[in-house]
Amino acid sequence: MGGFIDLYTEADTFLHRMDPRVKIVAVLLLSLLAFILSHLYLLLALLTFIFLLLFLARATISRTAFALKFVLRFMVLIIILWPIFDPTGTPVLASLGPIKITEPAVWRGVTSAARVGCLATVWYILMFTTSQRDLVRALVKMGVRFDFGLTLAISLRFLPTFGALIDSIKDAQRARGLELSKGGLLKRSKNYVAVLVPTIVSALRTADTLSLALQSRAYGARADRTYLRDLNMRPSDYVALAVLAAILVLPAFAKFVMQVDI
């Protein structure tokens, strides 16, 4: 299995050896908190936070850059386009034709794009810092079934693999003089049939030989499963829970019943 990235970064962090129960409710925590929030500066602070967290997280840049390249790339294009779809308010900035750019829809653009940069980046955070196999005991033990657990984990842990690979892919195309990014639009998708080809079959080759693999350690044979590792909550996960439920209970309550516009 060629070009396999793994997300997760063995290290010891005070992220690590949090609960990774602590770790699902802390993301979901932060996505709500990125819908509660609407301001630009608060977003650009939330994302602050979510960075920071990832560098504590002790991620090696190698991958770091991997998996935020595809985040930043949506930034842009959100920030991008945006305005062009948008062209209610004023002053406005620059008219061509029936499009006009105007300054509150850039303004939103790049509200927009930040929200997305939160709830893009603070996934990583989690796949940083736990295992697949603290993930899938995690899901377990907060009442997901097995079954569901493990496919989310296969799927987030071979998501970055078949975005290597089909770079690999491209590369090997290119070095037989596959030109994928010239000409028109129809050519260049007739090109890139070059690409999915492999790609699928690839990815079918992968399906099968995992399910050997779990045929092969049999899987599903017991229902009473047993676990080498058990997860126990410690006081500090306890208060890290806490600090990120005042994290969202405070502005959700300054928004929703103080009627503060945050």
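Keep in mind that what you see is a predicted model, and the values were worked out from it rather than measured. The term rigid core refers to the maximal set of C-alpha atoms that superpose within 1.5 Å between the two forms. Residue numbers count along the first chain shown, from 1. What changes on going to the form predicted in complex with its partner chain:
- Superposition of the core reveals a Cα shift of less than 2 Å for F85 between the two forms.
- Positional change of Y192 between the two forms reaches 2 Å or more at the C-alpha, relative to the superposed core.
- Residue displacement note: D147 has its CA displaced by at least 2 Å between the two forms (rigid core superposed).
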The other form holds:
Amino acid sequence: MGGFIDLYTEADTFLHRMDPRVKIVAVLLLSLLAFILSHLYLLLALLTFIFLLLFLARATISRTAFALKFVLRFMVLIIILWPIFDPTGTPVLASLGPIKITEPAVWRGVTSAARVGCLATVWYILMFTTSQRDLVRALVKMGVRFDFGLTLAISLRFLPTFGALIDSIKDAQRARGLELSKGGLLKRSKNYVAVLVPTIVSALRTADTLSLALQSRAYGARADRTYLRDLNMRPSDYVALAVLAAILVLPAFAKFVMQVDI
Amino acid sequence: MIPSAHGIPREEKIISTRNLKFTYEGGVQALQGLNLDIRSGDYVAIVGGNGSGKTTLAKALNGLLKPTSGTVMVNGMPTSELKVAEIAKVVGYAFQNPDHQLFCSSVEDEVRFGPLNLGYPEQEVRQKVERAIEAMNLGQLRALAPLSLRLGERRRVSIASVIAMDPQVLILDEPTTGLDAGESLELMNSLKRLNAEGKTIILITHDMKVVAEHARRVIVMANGRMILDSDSRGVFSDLAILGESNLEPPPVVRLAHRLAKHGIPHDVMSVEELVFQLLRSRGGG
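Cool, the form predicted on its own is there; where's the form predicted in complex with its partner chain?
Complete assembly follows, chain above in first position.
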């Protein structure tokens, strides 16, 4: 259950050691780059680079299979659907009634799929190499209010708990003869009421207790709280930031200032 | 086959497991080869420390978990071939936390949910619901919202919602946890009545006082194995085996053991019995 909710895998690679703020910026920069590039070959090069990073982060196939399968399915869907809904350009490869499959549309589909692949995978690198705690620390350090950071941290922390809770509630209702997958769509969604209501009630009870527990540990007593673990940029982090900026700035300059078609 | 007072053959096996093993996905071997027979009319307590496999066993008995290897037979049918809903007609399971079950807007609707799922005709559902409400003494609360009730009451509602399906066997996971002494006593008396009416009761519990006072048979679990299966007197006469599974017998039992050299027998289980033995030994000496 927890496997795909928290993707973080402990290891000691340069990506793990990198300041989480740099990683967040890096992911944003690389995402922007995926939007700037419009040539398939460049996007494939970017995708290869991202996979290289994943490899360097020691993300094994077994660890990433779940996430990558999802991305791959989405990419295949784009490649199939794009040409069907985009009838512009010539030559026409095939046509069936109002549906026209054209060669440029096929390429556009593949390009978009590559772009989506870049966008999704680059975020996985962040999730694979950054613990949730560091991620939240980074966001707070970057100016997100501590309350929001804490809310995010607690939500992430409780996802597996609620996963287990829902499993338990499903079991409890199955023991009362409820068959969740029985009946038509309407009956099935009605079946889920028996799972949904106890889940929400338990979640609210947990939230209530948690807020009392936080208050009893002096949460909110001072606005300027201190931290046990602080984030500090090291020289290597600045280097990484500079390299990443170059990777984005050069193509952006080429495309928008020099009007090179890339 | 010895017929009991209620005409139900005592020796009829409702549930039997053979070399039952269960391993969780992460590789935890929760059950390591159990052979267990539950007979009609039994009042069994399954005890053991946390993580000993009690709850896994209970979930295997009503088919929520299917054996990794070995078999669980319910009325002669292997659970691996039955749906949980089919097994629920025979083996009812009340979960430890009533809030995992309750979702209706009135106690009566809540109790009705199970028998309706099992497809009983309206007339029969009404009868079963009435009997369950009566058995758990919920008449006063029947129109109230289950989630607005106190824990002890919510627990009774969740148990009633299982009884209403009229199963032959009733499994209760930690039914007395979080209840005060009065609520606990009331619940246990209700279970005693149900057992007298012929229901087979399986209690999963830490509460050794409840075990001493109510169960007739005790199964002690440790590390996924049954380390003892005996009548309850047998269990309390052997303190070492309880200690092995992180269980502490009730004070009266420990007191009796301390007084063993003064002629108090090992198998005292209640205050009344101890008083009787003490008076007898004093009268004798």
